[in-house]
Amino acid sequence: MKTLKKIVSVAVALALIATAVLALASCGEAKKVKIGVIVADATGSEALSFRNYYKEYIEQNYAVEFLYSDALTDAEAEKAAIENFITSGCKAIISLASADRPAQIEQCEKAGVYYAVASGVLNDDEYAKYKDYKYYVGAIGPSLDVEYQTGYEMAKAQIAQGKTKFAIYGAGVGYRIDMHVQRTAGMLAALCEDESTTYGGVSIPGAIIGSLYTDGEVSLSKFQSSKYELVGYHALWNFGDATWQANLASVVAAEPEVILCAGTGLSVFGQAVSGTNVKICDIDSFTSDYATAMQNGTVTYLAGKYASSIGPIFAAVLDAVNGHAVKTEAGEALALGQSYWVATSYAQFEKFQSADSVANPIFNKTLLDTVVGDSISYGTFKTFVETDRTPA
């Protein structure tokens, strides 16, 4: 008996003594920051390699831990998701994900949750409300100016080699995302440069944006031109959808010499265009696919963002969390630009892709901790996200 109580006794003070230690180790890892980070997309690559380069090397890195949601699809999503990560003890909200950002600002302000836009900016209108939020603490990404810009620039491209026979992939101008339909309007304003060309009898920029957000579509009737011609128009990624295959096929169908894509061009067309002469030009990531299609000539023409480029704004959230959240002169909120990469060539293509990677990345520790830190002024900061990193 009097050696089964000291069993007994034994056992317990080991299991209190592993509890302590276990205990004590939690505390350990109590003092990692919990960032949670919303997404509208949790499956594409673009998305992938930015969560590849938050989890495996950040983290790693740093002493955060990333919580990450599902795909948002709507406001209500986004709301649960946040509340979630305010629940689970998110010190900050990183959002890539934007059907309603201006409720998500609000929810965590009323939190006292740290906020940030990653690879998007607000609009005027949105950043002149909200700069000045405590826990706003900025946006990092291409600017609409610049999404228009990418759509812009890839169509001239175009225009340039002579192309005159079109079809455009507005991918989410169906959901009235901020940048595809500016990338869609930058594509029907270049081919509208032309004088014989219009969209709905008006060829100003302004005109053609206000149009896709009332829309929700590129109306094939509305094209009028004498020098080009836009022979199809697909968007969304209904993949199981008949009707959505049809139209796709449709689209190939009526030999554009290019499909010009406001993003995941090549996941949608890629099948859809093998055995044709027709190209695809497109905005997303230096993925592995995109090696393959730039190589064998189906990409000719490709913006991309690269993985650590949501770097910037993980420093200034640290910074935040730290209490040294980096302001403008006049203590407003960030609001900096980034913009693409583009490659027109395998070879350009490979020089990117292999300039980040999630082992050494472009924005890596050693650069990171020079925005990291208690005295960080604007302009340092400015001048960290701003600088030209284009591989040479």
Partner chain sequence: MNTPTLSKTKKTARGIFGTLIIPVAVGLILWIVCAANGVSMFSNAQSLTIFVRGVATVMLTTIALAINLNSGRFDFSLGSVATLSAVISAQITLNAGGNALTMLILSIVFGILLGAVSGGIYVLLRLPPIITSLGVALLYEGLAFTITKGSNVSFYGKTDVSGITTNVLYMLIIIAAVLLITIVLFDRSRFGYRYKALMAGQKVSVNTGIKEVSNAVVCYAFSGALMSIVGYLTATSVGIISVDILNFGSIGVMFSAFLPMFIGGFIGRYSNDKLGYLLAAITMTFFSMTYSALSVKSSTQSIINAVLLVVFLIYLSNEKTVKDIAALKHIRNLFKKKTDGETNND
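Pass me the form predicted alone as well; I've looked at the form predicted together with the partner chain already.
This part shows the chain on its own.
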């Protein structure tokens, strides 16, 4: 009888332990912070590298769960995606889509959900308006000045090699996406440094930028030059549209020496230029697709982001959700800059790519943990973000 009682007691104890373990596991699961990520591009190499870093590295090292939107191309789609995330219990939204960022900020502020911009920035007027919003965490990415300079330097590098026949892929210029407008303006401004060259009768960067915002495109008829040819222009991502595909084909058929791309140039033009002498110069990221393209000579210039460059904005969001938002000395939202790595050869590309992987990212947990906490100063966070981490 005593033996039976002992067996029963042990069984009860084991059951209680098992229940406790399950409860703890359930509790741990419940504590995961849900973060929604809205994306304009869901399948491009940069978008996938960013997603892999968040899903395969950050989720494995922090108590967070990322929910991703499908590809979004307009403000209404962004609004619907954010609403879905809010309904799903997300405590924060990280935005990689920019059809209407002001509307995104207003929507999240009204819902009491933290909002941050990854790999991009607000323009000056937008920042001035939203910097004091309670739920606006901030933006970390290349500034618009950096975006302009990146497009400018890419074009200048081709000019220095003696290239004179160009086409331009404006990516999201038609959507007035700031970073794509700035990059494209930089390309045109570099060409317009030649005294015989103008765009719309001017060569001043500010006027070129204004023209792109007004028109939502590069007009070939506005480009006048005795030295350079601009033989084609393409934009947007309407892969299923016959007119869009026909224009893409016409750009390649014009046989530019180089297509200067404001982003996603390889995914748009890679197959189309295969077997031709047309080269792609792009502003995108260090991914396996670009490694292959640089190795076979399809891409000859890449100004790229690396996957874990979106680590700092995650840290800022996590701090905010945990009640310890990092603010400037004036108590305003973050507006911090990052720069691009530039590769002009496959060997250089390999060095950069190997420096940042999902298994061993530059912004790893050890580094991120230095700015995740309850007493992180703005100065500490700013230095953390703006330190040059380009591989030596």
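If you superpose the two forms and keep the largest set of C-alpha atoms that fall within 1.5 Å, you have the rigid core. Numbering follows the first chain given and starts at 1. Please read these numbers as outputs of a predicted model, since none were measured by experiment.
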item	value
Cα displacement of D124 between these two forms reaching 2 Å, rigid core superposed	no
Rigid core superposed: W237 CA moves 2 Å or more between these two forms	yes
